[in-house]
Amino acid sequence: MREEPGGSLILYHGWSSSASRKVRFALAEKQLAYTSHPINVRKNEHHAPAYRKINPNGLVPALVHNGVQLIESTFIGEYLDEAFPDRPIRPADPVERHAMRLWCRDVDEKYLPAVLKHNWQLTIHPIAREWSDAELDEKLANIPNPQRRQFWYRMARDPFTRDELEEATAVMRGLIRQMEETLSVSDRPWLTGETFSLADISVTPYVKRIEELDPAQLDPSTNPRTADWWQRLTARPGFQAAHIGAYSEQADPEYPGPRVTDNPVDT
């Protein structure tokens, strides 16, 4: 593995978490070598002590650069162009870097959310259910997060609804609404400009679901800007060294990904 100027890199992510496959892309475009450390969802590894102790939070990914401990998705992504400026994946024009940002935010606060209840219900679901009151109880409490807590909850006891369902999917829809109509208003390739960068990688994950959830989002007829947006991001060697597959393969734990990767995209 090709030693980086900037020391060791070790990840802690899923195969299907979205903000984990956001981290991947950017380390991928980047060309980082890194350490793969897989986390299994389904297993509560991520409510571990052990892992605790890296991200307090008991969330997916973490990157420990140096032995310093670095959490949420979107962070990680500016502190990697920070510490590794070359192959840069933020716009160098304040405005678009900006701009950059709002895409970030919407992605954490709009589609995150929408998203985790299709992923959860076929994932997580199967599982939970089948806990007594106190396995549930004592799973519980060992998640941090409020908001985490009620989703595993309702995965136990109060599984989402078909209108919940279908009211996520509408959410995800208005997401493929924006993307069509920046690229449109702007005429230029990515999101934010000329230059590609971590809005664009901040939606593929989402993009990726729509394109399982509601495919014909992703047909030229329908949303030609964003289609075309999609065939080239996908074309990307760095998309294609994330390992950014189906959900529902890479749901499953035993899922064969790489445990070390050595700058995959490098010719």
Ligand SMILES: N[C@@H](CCC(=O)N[C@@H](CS)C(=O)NCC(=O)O)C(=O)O
Second form
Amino acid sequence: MREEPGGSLILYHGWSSSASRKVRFALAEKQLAYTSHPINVRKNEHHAPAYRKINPNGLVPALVHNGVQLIESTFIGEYLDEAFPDRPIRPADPVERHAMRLWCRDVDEKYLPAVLKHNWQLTIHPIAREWSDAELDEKLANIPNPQRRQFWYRMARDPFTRDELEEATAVMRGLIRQMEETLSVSDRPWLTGETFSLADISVTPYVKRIEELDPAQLDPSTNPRTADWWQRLTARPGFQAAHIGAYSEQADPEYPGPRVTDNPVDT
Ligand SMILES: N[C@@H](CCC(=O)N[C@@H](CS)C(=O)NCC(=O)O)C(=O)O
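Next up, the form predicted in complex with the named molecule, please; the one we just looked at was the form predicted on its own.
Below, the chain from earlier opens the complete complex, with every other chain and molecule after it.
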């Protein structure tokens, strides 16, 4: 293991969480050793007071670097690249960096809410619908984010309709369309150009989920550029080390996860 000159990194994350997957991928690409602290969202561990001291929004992931608490996956990615400049994951060119940030914003604002609908319906709804009204009230009282409180309420009492889920799938297909267009126009290997960047990292958990929900989207005959990008991306050692596996397997509360205390990419 490489001795980390920047000190200790502790990652609080969910194995199946899209935002956590982004940060694991960034850490792996930068070959940074970290201590893995999995948080089980299905067991509401992220709403516990001790965790909310680390991330007051009650969301995963959170990264603690030498005792400093960092939240928001996109900002954590940028932070890592600033704090640890080796193996950059941001383009040096300001125009490309701007493009990278636009991708990251789209992921956070558009694609995360869409994928959450599918993921929650599958894994949270079966648990939350069993809660009594008193249990539900108690759980909702621990959720700091009003939008997520509403999400949890819906999972318990008013699950997403077929139309809402189809709408979410359409949004996710829109990501592939956007990628296909960008890669075709630029004719370059990565979303912002020649440099693999946080833009590619950010979309990865969503492309992985689309691969599971609608595999035809990644067929070379449908979206050749994106299919090619996906092949190149999944061959990266950083992707392998980030443990971005099958959603339903990693969402299982009993999923043991690899014992990631070091970054296995490290040599
Ligand atoms: N903008 C935040 C979003 C984090 C987020 O939504 N995390 C999800 C998992 S992907 C979560 O903690 N969900 C649990 C909940 O909403 O209660 C980030 O990028 O870090």
